[in-house]
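Next comes just one chain, in structure tokens: the form predicted on its own.
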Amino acid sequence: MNYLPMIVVFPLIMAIIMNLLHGKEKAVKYITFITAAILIILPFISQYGYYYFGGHGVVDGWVSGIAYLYNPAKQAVIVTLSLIASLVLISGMGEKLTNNMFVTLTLMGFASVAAIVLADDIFNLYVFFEIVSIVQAGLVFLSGTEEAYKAGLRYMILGNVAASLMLLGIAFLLASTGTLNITDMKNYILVDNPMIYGGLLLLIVGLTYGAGLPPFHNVKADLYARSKGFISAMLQTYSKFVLVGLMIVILKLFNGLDYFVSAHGVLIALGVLAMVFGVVMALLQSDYKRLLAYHAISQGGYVATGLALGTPLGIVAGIFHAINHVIYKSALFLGAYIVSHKGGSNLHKLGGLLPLMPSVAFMVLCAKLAISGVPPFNGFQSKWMLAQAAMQVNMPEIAMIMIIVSIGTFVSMMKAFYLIYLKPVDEETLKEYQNKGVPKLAVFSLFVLTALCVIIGIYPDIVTNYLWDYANELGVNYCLK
């Protein structure tokens, strides 16, 4: 039996069940733990290849119905998504009042992002793109603050515009090729015409919204900053894998075609702008969660740039960095969530936490070094690959920008670490901290993610070996002169 559809169907079924368990907190808690374990198992027992829903398949040379494509590269992404979702669900169970809506929305978001990564038909991808946009706004609403409501509402309003434009782009591509299946569409998209140009442009609009690239970077950063820390970890994971899923579709359809050259440059420019804007804005923040939120935008720029290069090495480096990023950034958001239990997230009002939580401080420091690209952590490995990919296509200036942005990341991260853990505080504040506990389930999740930062940093091949075949299939080797 092929369990591939269960990666999407199972969390959707569980989301419905969880929604029916309103008020039954113990049942929600136990079922959530079981669900989290199953989410991690499903990607390993699913078969590679195409899966056609409802008995459809290839009819007269055309693919009919909804189709999923599963391969080792997609497995690496789905496994990471499952792991982060499971750890976030477990961390959320540490809240005194467990909210079944949190579990419901998280599972719906997981299913939607998994479907975007797996989908081989572009309309199915669009449907789940819409769902994950609504889910993200819903998860922010759960914070229950006025600022969270505003951030979520702003995201939904812009989402209506961006998603509508994306749907129009899909309509253009359908009108030009006669199919919604991505593999089939590739075969009929070789001839350039204004409809296909328009379709590509509008797909890029959807990409920038879903991934939080300029001009949507501030809206996305606000979304992360207004959520609870463990929810922010999930939101930024959704964004990175939506970015990967949509970029794979764009590369699969257009990479290597003559008229893709200009779009190529636009995508690279958007990635570089996100890198620079994100780190500059992070350096200006005095709120820890906002600082992390803008770094999530900056790191998304690395991912977009690597994928936009369009070479096999660039694609491997981009997907690898997306995987690394969601691991260490989730660790950082969970660390912020643990710290918020002691004293909020205003950097100027925190300090002196190192003696009270040395193990948490050590794990957070590891995650900070990972995001800064310091060896031997995982962030170094993928940033090194990204710089190599830029050099390979004769774009050394992009490699230089990546290095400068990493230095800015390191400075802001060390500044935040000093202000939270090392800055001296008075005795009264320390006593106040001691009277407040820490969420133990979040500390467990932080430990797992930190361990992965080290393991993948030392053995990057355990991830990259899964990516090369698909990257060679999608990528085009070239060198600018």
The other form holds:
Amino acid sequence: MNYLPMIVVFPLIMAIIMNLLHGKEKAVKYITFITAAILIILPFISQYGYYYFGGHGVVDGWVSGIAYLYNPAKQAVIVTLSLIASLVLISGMGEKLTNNMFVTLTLMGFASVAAIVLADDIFNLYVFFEIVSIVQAGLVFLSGTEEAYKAGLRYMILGNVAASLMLLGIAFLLASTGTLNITDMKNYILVDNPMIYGGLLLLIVGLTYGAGLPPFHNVKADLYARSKGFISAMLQTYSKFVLVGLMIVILKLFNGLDYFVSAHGVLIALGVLAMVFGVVMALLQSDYKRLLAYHAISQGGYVATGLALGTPLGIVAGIFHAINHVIYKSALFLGAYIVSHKGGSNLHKLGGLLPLMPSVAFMVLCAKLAISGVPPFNGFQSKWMLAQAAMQVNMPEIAMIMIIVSIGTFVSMMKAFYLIYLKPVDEETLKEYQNKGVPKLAVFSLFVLTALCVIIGIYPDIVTNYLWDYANELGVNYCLK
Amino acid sequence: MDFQMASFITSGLLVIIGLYGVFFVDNVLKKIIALEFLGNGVNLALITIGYNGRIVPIKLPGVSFEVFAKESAYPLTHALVLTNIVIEASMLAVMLGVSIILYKKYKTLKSSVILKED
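Switch from the form predicted on its own to the form predicted together with the partner chain and give that structure.
Shown next: the complete complex, the earlier chain at its head.
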């Protein structure tokens, strides 16, 4: 029996059940724990290959119905996604916010992002793209403040525009090829006509919105900054993997065609702009969560640049950086959540936390070194691969921009570390900090993520081995003269 | 002008009016109405792509299956439009609910006030 559809269907069913358990905190707690355990197992027991829903396979040479494609590269992405979803669900168990809604929305988001990554059917992808945007707004509404409602409403209005335009692009592609299946569409898309250019352009609009690349970076960063720490960890995981999923679809459809050369330029420009804007905005912030939010945008730019290069090495580096990024950025957001229990997230009011929680400070420092690309950690491995990929297509200037942005990241991260953990504070504030507890479950999640940072940093092969086959299939080797 | 071309022009107009309304009108409710224009323009474009001068894709009792398969419009686009209507309705419900919450707080619907970044 093939368990592949359960990756999408099981969280959706659990989301419905959770929705009915309003107010029964204890039942919610136990079922959440079991669900989190099952989520990690599911990607390992599914079989590789195509899956056709309802048994509708190939009819007269055309694929009909919803199709999923599962292979080692997608497995690596979904394992990371389910790992972080489980850790976030476990961290959220200790929190007294309307807990069943949090679990429901997280599971719905997990199902939709997994479906976007798996989908081999472009309309299925659109449906789940819309569900992700509604789920992200819902997760932000959970924190219940005015700013959260404002950020969520702004995000939903722009999201509706971007998703409608993306559907128009899908309509163009459908009109010029007559099919919605991505593997089939690839065979009919070779003809050079303006409808296909329009479709590509409008798909890129959807991509920029889903991934938080410019011009949508401000809305996305606002969304991360307004929600609770562990929810932000989930939100940025969603947008990184939506970026990977949509970019894989675009590369699969168009990579290697004559007119895609100029689209490479556009995508790389979007990635570089996201990198630079993100880090410049992050250097200006005085709120810890906003700082991390803009860094999430900046690192998304790295992922987009790597994937947009379109060579096998670039694709491997892009997906690998996405996986590394969600691991260390989730660790940082969980660190921000633990700190916010002690004294908010305003950098100028915090300080002196190092003697109170030295282990948390050490783990957060590891994550901070990983995001800046310091050798023993995972960020170094993927940034090194990205720079190599940029050099391979003869664009050394992109590698230089990556290194400069890394330095900016390092500066702002160390500034934040000093202001939170090292800056001396007076006795009264210190007493106040000592009276407040630390969420134990979040510390456990933080420990798992930091351990992963070190393990992947020392043995990068355990992830990259999964990615090469699919990257060789999608990628096209070329070099700028 | 044939029917299909007129339909495409209408859908283009709806999309342009919708985009104008979302970005340049200073009222959250009107922005949401403009979003509906945009979505309906896209739906109309989808249906028109499948139309191609043929009959409605509903199999009536008198029509044999061969004739129906040859003469009906492309039914896939209609299925897509149905799904899209459901998604848009749920998005609309959430957006209207949140605008009510924000209206209670600020006593206005001006988007320059209630959607201001800070």
